[in-house]
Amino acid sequence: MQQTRPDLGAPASFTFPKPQRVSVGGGTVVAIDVPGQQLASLRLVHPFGGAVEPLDAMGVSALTSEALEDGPDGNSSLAPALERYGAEWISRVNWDGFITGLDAPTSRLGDAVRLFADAVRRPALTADDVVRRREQLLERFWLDASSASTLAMRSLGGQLFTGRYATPLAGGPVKLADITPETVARFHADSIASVAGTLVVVGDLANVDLEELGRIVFGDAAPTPERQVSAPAPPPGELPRVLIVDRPGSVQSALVIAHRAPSRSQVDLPRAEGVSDVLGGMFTSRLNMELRERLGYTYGAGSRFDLRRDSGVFFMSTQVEAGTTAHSVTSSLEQINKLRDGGVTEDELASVRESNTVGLPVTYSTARAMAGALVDMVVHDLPDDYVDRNRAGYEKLTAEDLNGAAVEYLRPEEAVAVVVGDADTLREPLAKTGVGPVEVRSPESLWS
């Protein structure tokens, strides 16, 4: 039988709950009490990913959360002694962020904390389990970046920064083949197990004791260092320029265009991902009506920010036939040109308006999602009223707000192309389309 769709009602309004903060010891607790949600999920942040890594030490930070999973009792043993309380390990690192963490049932989470604050702060660290953990990352690296598009995005960085962010998160193959486990333990040592963090939990909290969490998790660790921010400069080089990242024989190639960014804290977030949106954040979007639905060069393009506290990107991203490469690249100028020059319709203003304003209250309905809002506020230094303010900019966006961020935030003429293909069939019809000087380097030569 045949049923009516009912309709649609007027968009439910959403505010994000407002944390409390305890501060015990050294560390600060910041909770969200979500009556009812009886898994519990809690995020230990400490400022210290991947930015902030000597150059003698790259990856130091990806290897040691890499190491931390295998708990005080070293090879693999804090999974199965987490699963006893029905707790899941979370160890993850960002540029700016080392973030531990379980999800557990509000009724075990004492138990599973303690067992938590074990792995964080008094870990095995056995020569034997780094080493290991080491090899598997290296040999994760090449097998990840046997994707065009993962190897064209690991090669991203050294076109636009200096320093740390030249090299991948994880340190690349050669520099994460350096650290040894004295080096893993120093970093350890310095920067997670005697600095007390951040605590993050969400969930049910109606029988949880957030001091007695705090004490567990921080014990006499050291309140957070603040950290000092400045700027990684450009490499040398002319812009825009092409790199050909040499894939012999590709029939495809992987397509990122890239240029540099303002930091997280001087970017105003609606105008900047909204017009990201306008251009490739959407499945109607201008790169992806271009290339796919006229053209019919791919599946699917897009772009996006990745804003750091120092720094930021912003890129395009898609992949295509080998053959339609070069108008590729140059209908992908052409259509952020067309944005600063013609601005934006009222249907785009609108679309961004809702895609990031009416999915609000699905976006934020599990702990798990909560969770990480409050880490983004946490690394950040965002208000506790971030997630609402933010909202609150989508909101009140016009057309103007969206063609002054155009021209304020995307920059084509400052943009490197970056290409993952067949640099024999490549090289000459990309030099051709006159964006730049080309370049042609081989995927192992991009970080000896």
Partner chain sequence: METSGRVEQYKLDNGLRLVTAPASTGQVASVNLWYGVGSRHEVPGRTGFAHLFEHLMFQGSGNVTKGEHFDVVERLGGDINASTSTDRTNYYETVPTHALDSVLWLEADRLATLREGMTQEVLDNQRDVVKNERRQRYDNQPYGTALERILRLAYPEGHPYHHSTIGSMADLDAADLDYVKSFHKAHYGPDNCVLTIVSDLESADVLARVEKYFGAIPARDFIPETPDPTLRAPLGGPVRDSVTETVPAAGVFIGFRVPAYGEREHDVAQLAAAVLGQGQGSRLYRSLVVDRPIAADDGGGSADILPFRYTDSLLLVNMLAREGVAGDVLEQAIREEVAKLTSGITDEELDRARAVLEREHLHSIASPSGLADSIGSCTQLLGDPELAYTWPERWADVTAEEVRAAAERLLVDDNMLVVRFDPESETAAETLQVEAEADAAANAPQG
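What I would like now is the form predicted in complex with its partner chain, since the data block earlier showed the form predicted alone; can you produce it?
All you get below is the one chain by itself.
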């Protein structure tokens, strides 16, 4: 005999752990103690990413980030040295941050951190290593772009922005080739080695001396300077429009429909991300329910905001069976318009509110996830109680808030639909949709 469905009890209240802050020399250590968490996550944040690169050095951050892996002794010696401590080297660049770090067993953290500090502050950066890394990155660009969805995402920047964002983060296949070992060395000396940054540490800290960690990592580096931001301009061209990036013979099309959005600090996050959740942030969101669960066109469809310090992007993405491409574009736009015109249901409002409040213990159930939240706070200058404030924002969200956000933040009339697929068969059906002018480009022509 089946039991009847149980009632949900009341959720326990959740408060994001208050981080400890320790100032050491020119930098700050921000830490959360998670007793019992054997694998510590350590992240050093320099709040300068691809967005501030000069146009004649696009990709220098990504290349430097890669070249750090060669270590103080060069020749790709860092990772193997760390591997002996069971530590994993982490180095990544996004538009607003240059992030290095380690995931390491807390028992071996001290030794691993000394090696880490040397790797960040005193890398060899030999010309041979930098050139080898650059050639690998250039080739990797096309290897990765042979996947339709990656190619679609990389094609987007040039459709929405002029300036730095028009070229992919790693510099693209052309600009990156111009970066010399000298450029890398200069960038590293000016922006990384000599700048303290902020150190994030999460894990079982019972036997960890945070001040000592700070001393090792910051040394005598200077405090992090302020970063100036200014919003980039859009490129010319009629909106909305369709760009087909030709990938002959594709049995599926990768589809990204995107438009510009305000910057992270300009956006009311619970309202914006709440409305994106309704449209495509969850399995049960409208796009996935329509394109996957009703029409069977795709394995999955979703949407989200990519919010940066000086601007933002909203996009929906999916991969659909080739023959359904045109209908998938119009159906997706239809879903956006329906949401703007008709607003959200009470059920959707409840779902957004609940998933972003009661679910926080799930979101922050690992050291990595907590470290991620702290990195976000450093990069975007958010207060220590940011997670709790955001939760409070979701708790008081109303249907009117989300309906207003749909009109304010979803702009199908300003969208570009990028379709990576077989141009010969897609051009006509996409033109017939009447979404806007259709342009066909080869991947090789996008980043000359």
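All of these numbers come straight from a predicted model, not from anything done at the bench. Just so we're on the same page, rigid core means the largest C-alpha set that superposes within 1.5 Å between forms. Numbering follows the first chain given and starts at 1.
>> Aligning on the core only, does the CA of residue 65 end up 2 angstroms or more away between the two forms?
In response: No; residue 65 is a residue whose C-alpha shifts by less than 2 Å between the two forms when the cores are overlaid.
> Does superposing the core leave residue 107 with a CA shift of 2 Å or more between the two forms?
Replying inline: Residue 107 C-alpha, core-superposed: shift of 2 Å or more.
Exercise. State yes or no: after fitting on the rigid core, is the Cα displacement of residue 85 between the two forms at least 2 Å?
Key: Residue 85 C-alpha, core-superposed: shift of 2 Å or more.
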